[in-house]
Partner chain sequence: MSEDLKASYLADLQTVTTLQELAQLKAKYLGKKGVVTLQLKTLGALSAEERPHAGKRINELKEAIESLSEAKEVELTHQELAKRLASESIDITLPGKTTGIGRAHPISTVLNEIIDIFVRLGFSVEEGPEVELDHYNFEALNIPKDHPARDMQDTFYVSDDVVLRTHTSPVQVRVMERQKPPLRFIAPGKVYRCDADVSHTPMFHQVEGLVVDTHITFSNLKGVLVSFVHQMFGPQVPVRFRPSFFPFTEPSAEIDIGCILCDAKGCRVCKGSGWLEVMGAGMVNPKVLEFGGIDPELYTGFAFGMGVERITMLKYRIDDIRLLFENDLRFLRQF
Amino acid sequence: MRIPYLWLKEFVTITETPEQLAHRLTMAGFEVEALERIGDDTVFEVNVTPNRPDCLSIIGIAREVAALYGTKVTFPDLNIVSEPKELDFNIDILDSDLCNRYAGRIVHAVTIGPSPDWMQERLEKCGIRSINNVVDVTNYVLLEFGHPLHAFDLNKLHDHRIRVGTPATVLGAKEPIAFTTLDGVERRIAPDMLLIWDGKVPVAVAGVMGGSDSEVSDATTDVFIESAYFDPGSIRRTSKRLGLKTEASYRFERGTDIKIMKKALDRAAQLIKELAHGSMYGKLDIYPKRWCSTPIPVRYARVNQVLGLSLANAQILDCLKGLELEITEVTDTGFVVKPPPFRRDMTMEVDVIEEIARLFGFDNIAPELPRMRLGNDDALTDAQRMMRLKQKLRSAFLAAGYTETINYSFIGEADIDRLRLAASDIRRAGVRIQNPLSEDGTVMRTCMLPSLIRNLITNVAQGNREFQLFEQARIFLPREGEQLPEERECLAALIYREKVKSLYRDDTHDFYRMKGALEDCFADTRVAGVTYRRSAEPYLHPGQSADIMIAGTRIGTIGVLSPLVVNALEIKAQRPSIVVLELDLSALLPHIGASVHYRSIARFPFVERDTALVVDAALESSMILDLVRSFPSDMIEETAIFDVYQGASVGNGKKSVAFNVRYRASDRTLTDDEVDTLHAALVSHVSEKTGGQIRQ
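That one chain, whose sequence was just given, in the form predicted alone:
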């Protein structure tokens, strides 16, 4: 927004130099990006944030200057005297949700000509080209008040009537209609776009641009001036869909002042009368949807808590004096603020606190280090705990050498087909996108792996022979009887490596590398009770995959990608190793942060025993560990499986599982007899439960 310094001084008393004022505005949140000297004037280039459309005008900036310096804004003298003649004109608002208010004035017997030099000069300083005195007045008032106006040639309006409505409302249209705007371009107007109509045809795209058939020209003698309030969302959609940006749409789509539009209309009519020598007639004002201010309770204690200050109650109220806010119900604990219509950005207590900070001065708030919460995580919300979990997992996978990926949240049906899921699988019933950009993005993803498989195909095509990827994002699962899907936080990871000759060879299987990284994450987040069960997922290798379980609930899967899936990818690689992981973080969250139990360092030595059991090949080895851990003895300190063997020596359909158990007592040194007796009972318990035999 370009603001001439001398024009600004007509509305507010300023004693500081332009440079000093620019610094003060910048420190109050309105960054002055540049100062341009033009003759004896200085033009400010002010960066106005999208939430402050009230400052897209000279008067808007004048309000801020007045609040900063404790002065008052002086508005133009609007001494309106209209001709005492009955108006033969009607206004009908047909879509009051899209147009809350519409007002207009008629000026007869105008003389179209060039604007005076002072007006042309001010418009040019603000980057607007002079056209004629009537059009220039509407642009001048736009810059001065921040409210867009439009001037119609009154004699080109059929039936002396204005209607405000969409083609669907006015014509019952279901298809776009044609309309030619002021720039001479014929545009397709959708049925839901708001238009201004006369008695027969449309004459303007509401809040965006007028029509070529009703524009003010050199032959114009009578003018109808429009001043209205349009729904910001409606104007934004129309402007974007038409690809048409104007000074009017820029302001309307951010929200204008529904009350100042009356003053803007009177100001324009007064200037047209002065510059075009017309006769001004009465005003029409249709206001079907009145604006009401929403009260905002503010607490003194909350103000100081957020800002880190110790302001007295009176100081807080003094900061708000110059903002034209209605302050009521002042008590010892707080007060109530009713924002004016030009401050629709103020809806919450924190918005008022921001205003206090701006006017107190950000540079007057001393910097200090933030306070950290130390203690129990029980005080955190689920959203905060999820954020911490994702941060820890991200750090762990990055430290393990994985590269983080970010993919779109939608995939194609072919991506799901690759996983060979059953027709009844819920992951095949993804939420469909109404207007997909391509066949590769027709549904919201119901699992994470399709995206990583796409990344795999791209990397292999680029010649990458070894990489590790992971991603954290949401999946979207359909829910019966509900419109919105269930959103679940998930993590997926993938290891790809081609088996090529190398001077250095790491014989550790990629499955165990990924499983090790995952278990490090579990240890870091204090997740207890994790077990692994053979997985039945169709996209995983049946003998080299597992479901990740906690308390009987599956929270994820890990394993080698099925050869059938790998072959369908048609990647050019020799004997690739592909291991994938998918983890449901929403299911994992309730199990993180298990209690930590501390004990003194053991004073007595441990004793170890190794045993190999021959069991059925279909038996999961983890079951043996579960049985050992559940054995009723406080002397079992640790257990682990160190060997699994299948071969002729153990028989067909059998396998040998060797496990180690470490025993220790806290109050004495165990004897061999005690350990042998305890271990024999343990082996007997495991053998009975599994049907196994001790391998000789």
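Rigid core here is just the name for the largest C-alpha set that superposes within 1.5 Å across the two forms. Residue numbers count along the first chain shown, from 1. Quick caveat: nothing in here was measured; it's all calculated off a predicted structure. First, how it differs from the form predicted together with the partner chain.
In the core-superposed comparison between these two forms, the C-alpha atom of residue 221 has shifted by less than 2 angstroms. Superposition of the core reveals a Cα shift of 2 Å or more for residue 643 between these two forms. After superposing the rigid core, the C-alpha of residue 328 moves by less than 2 Å between these two forms.
May I ask for the structure of the form predicted together with the partner chain now, the form predicted alone having been displayed?
The next block holds one chain only.
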């Protein structure tokens, strides 16, 4: 709301500078976002919160200023002389729940023309364009009193009559009806939207916008000015559904002052009479639903308890003095507040406490840390355990050279299509947003990969030839029969590498590079029992991808992105190496190892043996490790594969796998003979099971 300082000063005495006043208003809950100097005036840009529609006006702000400085508001002089003529005009309120009061005045013999400069200037300062003297007056009074008015061309109103009702009430309509608003747009008015009608047809969408047929034009000679109170909820629903927001609807939907509307009407009629040289007739006022103030009991003790103060009773009452509240039933323990009609935001004790705090000044309440009992449950919450896991993995991936990204949770249809998922795949059935901002944000992510692929495209386009990214976020999987999707915490990572000339040679396959980072994470978080099996994900290279398994459940996938996916990305790079990882942290969390128990350190020396076996090239090396680890001897301490070789010397379709075994006994030094015998037994067991031969 734009408030010109000089206009404000017409209603309240201000001795401070605009800057000082701006600070006072800001600290009283009316944030002055900007001060704009225009000529000798200063315009305040005041941010009025939705609970204070009464302050969407010069007089409203004047009231607050008066309360802050302990002065009074002076209302404009209303010197109304009605022509003593019998009124030939009728008003009927047919839906009194939606329109609690409807008043009007008629001004005859007006001359439509431009409004005077001073009025045009004031309107302009408040951001309103001048139209003609009559319309300008309604807008002027809107700004001054905060009450929206509407001027009709009296002679366009059939039968000199106004009816207030919905199409359902007036016509018994069950279907929307057509109505053209004064912006020239034909709108479909639902049966439950409140309209203003004349004797025959609708003439305005109540509280939102007038109709084009009855608007004031240069040819208008007589005007009917409307001032009414409409139900805020009804106006809001209508405004929302029509997609039509006006200065009027903005105020009506927040709640207007059912009392001041009469004064606003008089003020408008008087100004129109003066500026358009009209003659005024009597007024009409239908008020079927009388407003009455709801008493609010307030306890002194509660005020101090909520605010952390120890104010005396008199101090508390003093704070409320300037607010035009009716205070009754004052006792030793409390009092009753009856708020005025422009303070419909006040209904509860705490609403009054807020006013006390506001006027006492938040600055005058000293900060004090609370004294609290410890929580009922000092165990970690699930959220905390997840947070710790995520922090740990984050550190691990950062250390392994992955840069963290944060993507929007929504992606586009095209992002999902990239993954070549089957039509029945649940990941294609993500939660859809009804009102997305753009095509690439229509559906909540069901997996993380599409986002990282987008990051890849962005960064390759910038000439990056080698990078590693990761992200931790939630995915959203629809659930049968549930309103809300299942939200699972996930981690995704990506390696992108083009074949570039490099100072140092490192030909490690990126699959193993990423798998290594993952294994480090599992070691760090003490996750045991992870196995890998070939993955069938359609977006991964079938020969270079794995499902990550734990206790029979898939907790993720890792692998080289399928060339079919990569080609479709249309990035300008020659066969880059792209490896991706997705890990379901919600599934991983229960497998995080708990406490560590120390084991004694072996005192006796170890003995090592190396063996190379020639096996089928297709044999998965993990089989050899599994066979060694499960061999029934408690002297096998460690095993590792240290070489895999394929070539003519080991035969076609074969490979040599060399592994090392470290033996140790806990109670003695092993002899060479003992180890030779044991190792021979082990090798023969492994050879037999794998069909391998010792490489000579």
